[in-house]
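A lone chain, given as structure tokens: the form predicted on its own.
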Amino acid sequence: MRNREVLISGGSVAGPALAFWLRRYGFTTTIVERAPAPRTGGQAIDIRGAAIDVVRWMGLLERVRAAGTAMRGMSFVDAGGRPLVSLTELTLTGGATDGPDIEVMRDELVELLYGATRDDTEYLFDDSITALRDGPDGVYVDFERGGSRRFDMVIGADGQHSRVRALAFGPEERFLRHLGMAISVFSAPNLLGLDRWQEFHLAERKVVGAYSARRNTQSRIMFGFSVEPGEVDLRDPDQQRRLIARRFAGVGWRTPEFLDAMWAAPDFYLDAMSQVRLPRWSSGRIGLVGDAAYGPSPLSGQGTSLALVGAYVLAGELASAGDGNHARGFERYQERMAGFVEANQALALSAAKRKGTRFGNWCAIQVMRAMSRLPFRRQLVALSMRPLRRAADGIELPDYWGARSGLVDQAGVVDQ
């Protein structure tokens, strides 16, 4: 098999996972990442269903489990901080506490994926792609820090606001479906003294909360609120902070303290919740994976799992297609992933319909209170998780070249 060179834009989850599998099949991989180093901070993310199998086949399952948040439950409080309800069977960020899923902090998963790829993948940190020219003999790429290089393929794994997608497919407005909400997450000291616990306060079309991170040495503060399309300025973090400060002015509980922490947070993040929908995930020698292609939004709880599964399938199909047949590889990748993507994106659309009105918040608290008193509450949680379970398990993954059993070596040759 001829050694093929692939440039991957994005060094978070989908990019390194794709590089891992491509290297297994004999490709040469380069990752370009705008950040100066692997990104820190970020929210709790979930690995479910088929994605757990992918992590197992990567040889990372035990390390990912060890890095898991091991959340014990969550509670809701009123504006004065008085407890309204507590649950040990369920968390807002991770679902059932006793299920097979793995919840891990995003930056800890990024560290593990970087560690699994840094020795055989070239990383170009603090750089980005400025131009792409797709030709018959490869893709010519211009970089922000200067210079141009040719690659056999370019894959955009650079998130919801993908630069590769914009350059190769057009403006993002064509592909983003706005869901009417925004979420902000950032690191702070463990201000509430939480022990693997989450605590939240619901207000009119708003939620504010904190949960422990990094084995209780930190917390992640979360603000969620309704927004109109275009209300969040992606280019101006200070405007984003001012927007949150206005929206949450006068909200009770520990909100003023959280707002103070927001201004000092080095990893402040805010974005509107949107879903990425494209008719095709490839054009010529350029393809997309993860959120860049089919980001379901955080409302689905499945963005990370889609990224991991998509990376595995894309690498396997490109390898199976053979030399020079990238078009067939991209086509088979979309065919195999389409139903899985649709089922998981539907989870977010269903969640977006539930508006956080004052009455809706009251009803949610009453339902949780009633559930907390029932002896069969774990069975109720399991029942409520069934749609997510079906979506998470909704793909049969091929054993590309013996990938499951580790038969493929780093040269892409099946061991005998």
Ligand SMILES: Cc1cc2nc3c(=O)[nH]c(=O)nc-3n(C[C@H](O)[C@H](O)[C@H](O)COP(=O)(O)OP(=O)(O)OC[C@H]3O[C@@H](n4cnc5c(N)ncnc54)[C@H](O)[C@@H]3O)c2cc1C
Contents of the next structure:
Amino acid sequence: MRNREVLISGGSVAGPALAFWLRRYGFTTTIVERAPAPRTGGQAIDIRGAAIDVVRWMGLLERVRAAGTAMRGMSFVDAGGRPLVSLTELTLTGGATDGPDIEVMRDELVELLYGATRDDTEYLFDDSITALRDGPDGVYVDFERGGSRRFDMVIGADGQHSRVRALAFGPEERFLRHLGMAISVFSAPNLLGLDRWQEFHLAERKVVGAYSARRNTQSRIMFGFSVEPGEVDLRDPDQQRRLIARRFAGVGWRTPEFLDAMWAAPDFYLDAMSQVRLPRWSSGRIGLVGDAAYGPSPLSGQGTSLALVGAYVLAGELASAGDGNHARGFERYQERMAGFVEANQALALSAAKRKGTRFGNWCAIQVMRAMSRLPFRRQLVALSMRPLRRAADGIELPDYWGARSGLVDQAGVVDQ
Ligand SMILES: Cc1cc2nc3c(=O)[nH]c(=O)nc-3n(C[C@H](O)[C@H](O)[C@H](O)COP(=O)(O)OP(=O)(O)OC[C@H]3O[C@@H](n4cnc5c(N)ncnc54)[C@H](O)[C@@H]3O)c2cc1C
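Next block, the form predicted together with this ligand, ref. the form predicted on its own:
Following is the full complex, with the preceding chain placed first.
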């Protein structure tokens, strides 16, 4: 039985990466994305360890590197804007400034992945799945904009609040582990005139910051703060903006200016940080990849890398399992990824323990000050990055069908 037509919900990182590899192996791919175009905005994200290999094998490494943020360092300032400490070895978003990782703005990576797939994957923008019926001969899918279609498989790559997961596996409360914090990111003009630099201010259980983006032509403003479960209304961006305005009222430095910029931002983003945990990432002909399956949360710094590696492994295992054997492909995908996912999710849980109290913030600044004077600070940063590196490298990636050397042509024929 042919098993070749795949619908992917979500056109951010995991979705297009999966489509890229499936196309290489001869599958037909359709991506349905809720937004009217690839979504802009978001934080600087990191590509590390095994994910760098995946990007290299996709032939995108040079372009991703060229889009890299090349951050030089960061400062923390007090409520009056006076510098408390500056470091050139480390940034808040990316870790070590001289390490092997690539930090790139999320939307620049999404643009590159879209460019690499748009010619041979059908994109359905501004639409979403409303119903899924999994049967012996395929999955019947209803779409929000009307119409029904049959696919051999459906994969949810639609993020932390996945629609596919909700339809096929159950309500998200069963799978999300709330980490007690929320993060907002949006674009603004480069208000502080930063040159590949990050600036932050810590207040009680809050952090506000700005860093330059898109080669200093813009900045990203970031608000991080503690929240209770359910406090962020995901359907109502205005409620989200009001929540931030309330929480950051009275916070010093340039915060009032940043709050004004928030109301004008075209790509405002806020979400509560959660970790996604499911016992199984597939059911019948329906599977999950990226944040939808095992989102580790922004605190891990590994969401994008997990999505890229997961897409590579899922496509490779589905292709290797052969036509009609999706069950084996899904099983091998989970077996191969489970330990890697667990190690990377664990990174976020230790970070979530930091509470950001007034005293905790004071201690953090003192530690950074002491560090900034140490002669061996680069080595110290490298040492502190070791657990992250171990987790990021913690998977052996097979060379599916000559994927590493591009031996598979678009029809899935091995060209040796
Ligand atoms: C706008 C945006 C901003 C982000 N900002 C940050 C950030 O600042 N820091 C951070 O660590 N992570 C952020 N993330 C998450 C980060 O991109 C992911 O952790 C990581 O890249 C894994 O990607 P993913 O493709 O699995 O999920 P995501 O990047 O979350 O992508 C999911 C995609 O699915 C689409 N989608 C959602 N629901 C539906 C639906 N019902 N039908 C069709 N499509 C749907 C979304 O529009 C999105 O394009 C952001 C994600 C988005 C979408």
